[in-house]
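Presented below, as structure tokens, is a lone chain in the form predicted alone.
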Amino acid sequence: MASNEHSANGNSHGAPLPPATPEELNEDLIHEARRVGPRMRTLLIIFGSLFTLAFVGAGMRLASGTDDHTVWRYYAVCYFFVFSLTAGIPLAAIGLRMARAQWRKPTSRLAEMFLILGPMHVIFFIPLLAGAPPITGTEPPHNTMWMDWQLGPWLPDIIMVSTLAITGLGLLYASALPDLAAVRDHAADGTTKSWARRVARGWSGTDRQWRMHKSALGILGAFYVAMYAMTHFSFSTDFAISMVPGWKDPIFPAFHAVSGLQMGLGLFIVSMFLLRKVHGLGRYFELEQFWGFSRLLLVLTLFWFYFWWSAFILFWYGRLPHEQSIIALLIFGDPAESALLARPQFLMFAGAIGLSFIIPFLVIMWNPVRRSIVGPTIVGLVIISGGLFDRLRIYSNTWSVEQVGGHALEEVPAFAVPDIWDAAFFVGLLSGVPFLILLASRVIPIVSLWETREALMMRVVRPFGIGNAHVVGKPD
């Protein structure tokens, strides 16, 4: 396709390209997107096959029993890493839509496509509840925010993650409804027109429908943000803080949520880069979008350190015995090991703070790096790696503590190597992310037609220097 070949890489200076015409939008985002070529078919087969490993790994972990929660340590690492990595990405669309940022419009649908992962989060959360230690019948008692309520934490947590998933799917459908109607009106084959007519539900684009559409996006988006914060709070307290005797930390849930937003934005930038280079969507993911999100990435990187430091400084200066044991568990490792670099806990922490804060901050603080396409993408990859180290240090260590009750951690547990089923679950769960999104992109355009058209109506392209400049008008 000529237009895609021209726009896939833009130009070497990152200057904005001429905007697409309505005909090119239909060709790029409806007709071309629905063609399942050999490359797309191969990717779906590969990722779909690997995705089955997640079910195999979860099934074998269940078969090993649920009496000893320590064998579930790497299942928890994998689950909370993927959840943190993907659940916060839709906020890039929700928050910037509320802020009326015009530059984000071509990218909002990509962020919302990660909402399709909600059911996957629910399905693989159920085995984790089975492997978690009970909060009643233990001696000493298991300290949780649910006290001795027998339905906690499984009932409130499953309600939260399910509500988050349902809200996300509703938000995705509400956002995609005008585009589904466009597929109904412009698709080439009769089968596509038939199913699109059913799911579009009579959308004709009247003023009343657009007003209701805008209200639905606002209400569902605000509710998703609230559920995102509540779910992170519940997960971090029930499956991290309560697993360690003597760990009392009101700041950790906020750190858990912010670090998830940071690594999610890193993945989002990498996804934009891949779609630009591989899928020929450079006309929609331009320098303006990378530059805008890189500034948000810098802010979240600073927030990462702020929330971590705010929690760490209390333990560091408190110096109570149970606080020193928490520092040893999550940061410095067992003091009985004289060599600091021989402590697995310290190596995990070094990887987390180095790849989540130090390296990203020292790189993305420079404006030439932020004002580029490759720079934020590389920083995004680094932050994803840092997020993996961070979730590894949190959940592999907390779930290794055998005695979850009591008032103080008596000793730092030894490091355990993951087995083959842990590796299978990790590979499978990660593969499920691109598989489900690519599968959904066969139905829902991965770039929003209605928001892109709305943006085109509000901008004029003028020659400027070596390329073109977009002059944008803002009605509100």
Second form
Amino acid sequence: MASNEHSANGNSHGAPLPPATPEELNEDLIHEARRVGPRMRTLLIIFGSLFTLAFVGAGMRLASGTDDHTVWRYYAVCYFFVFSLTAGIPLAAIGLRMARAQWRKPTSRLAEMFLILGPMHVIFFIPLLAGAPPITGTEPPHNTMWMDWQLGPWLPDIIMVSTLAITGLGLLYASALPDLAAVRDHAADGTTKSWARRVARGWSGTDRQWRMHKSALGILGAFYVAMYAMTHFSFSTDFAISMVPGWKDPIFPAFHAVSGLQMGLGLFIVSMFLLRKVHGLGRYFELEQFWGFSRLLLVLTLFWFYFWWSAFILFWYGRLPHEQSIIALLIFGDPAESALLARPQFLMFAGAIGLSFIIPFLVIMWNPVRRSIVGPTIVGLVIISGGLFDRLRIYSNTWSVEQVGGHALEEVPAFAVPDIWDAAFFVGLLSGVPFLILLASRVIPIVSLWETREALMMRVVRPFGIGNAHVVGKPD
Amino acid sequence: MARQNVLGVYADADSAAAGARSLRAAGFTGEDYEVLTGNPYPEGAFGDHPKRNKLFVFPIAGGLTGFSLALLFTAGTQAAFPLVTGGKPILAIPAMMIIMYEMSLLFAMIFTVMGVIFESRLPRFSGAGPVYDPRITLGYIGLLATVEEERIPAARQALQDGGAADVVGETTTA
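In place of the form predicted alone, the structure of the form predicted together with its partner chain is requested.
Next comes the full complex, and the chain you just saw is listed first.
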């Protein structure tokens, strides 16, 4: 592998990207980064084995029956946590590509690799639909946006999640096509070469193909963003708001989407860090990328609080009985029960706001922290933990409400402890994320060869004053 | 008349630009050659003629198809089983809009992927092209001239004069 010592210390003086020849890029991204050594093989076996637990957990949950939706509460928590954590990450590539940010180029493929998880989201969504309460035939009637339509929400939500997954796979394929051609041309092992030949057949890099490629990335990226917002709207409406009588909150879907983006960006930064340290790809994930994404993380952290506060303030000052019930359910717990710190609902909320907003904000507001590699990574880990508390707060509480119909929540349901199958599903689903991405990285380079080469081509360092300046070309 | 291909492979953009100039000096136009690269270059960097595409038609057609199908499906099922809920109209427009939005995007996306494949002239089952060099995905630049049989020697000479690292292949294409 080409030397990455230059960037291993964080490159904190803003030194330029180490010069990489096309051969070095090829060696790094086609050969070394994809090599299945003993460590990679071990990781694949461990994560693959753990991933099977997700199927076991889902199967056992189905076996426990679909009549009582409350037993599905932790399945919902796990599913929506992993979905929120991973589905928003590709927007780091799509949005910054639209904004023509040059610094993001080596990182875009990593963000797009999370699109490979789309089929997993679809597969594990189906049991959740089976466990969800019916929208018709309940007494009092279940308040949903589907107007008693027998096919809602199952049909539209299946179409929605499938569309998101298909769009994601289409986008990943379009983005990776030139790199698959490079793997086809230069991969050392026959199996990978054969796979790459099948999927990249015919790509030769003509002008027509590149123009089509650019258009496709723009169009499919825009579709993905549109579906992402819609999916969060439907998930938060059908599987949170409508599960609680009296909960009417138009801001919550936006909060759901933004908090998903925030925790996704946290995971993305952590992933970049791991690729630097474990995979030796430090020259592609440099300080510049960490610094750029940490600014976005600060913005999303502020948004987290803004959207949460905007919703909370209405309930807090409205103080109608059903609004107080919602506050008790999602924030403070049942005031009749016990001391504030002994209420599970409050502890979940404290974990969510503390780890998603207070601590991240107090840490990442400082420029020296943002302008580092370790700082944003630690904040990213904290935000992921906060996201877990937040999804736990939302879905374990809403899915614990037994009577989904009516005008107001009568009482705050008691906290229930997850069982062994919930734990198996959680571990399995989380393990599926690295397993599928590592598996896909055997064929698709995890750093985009064509974008990295383009970035190097369009960037030079020139003397400026007594120092050097980066000159970045933006040809279109 | 049968046209043949000849590919000049260049180590960098400057020499490829020299090759393109050499081709033009020899009387070839931007229609006679295309550039093969491993990453996108600024439009017209090598003097080649930009080819128009009609990709935008595919998502529009797909979106309209999906919207129409969703409208037919949602309105049809509700009209077939008319249930008045809460005194609201039979056709629940807000709920229908969600399906129509999803189906429009789904079909627009499927049509777009089909359009990308069609407009990129993929898949090409015979391989990467009539004449191809794997070094292109290593960062080399190819100038693929497709000209009449009797002009092949001139094209080959022009590519060579432009500083090509290699000039490869001659295949009859039509």
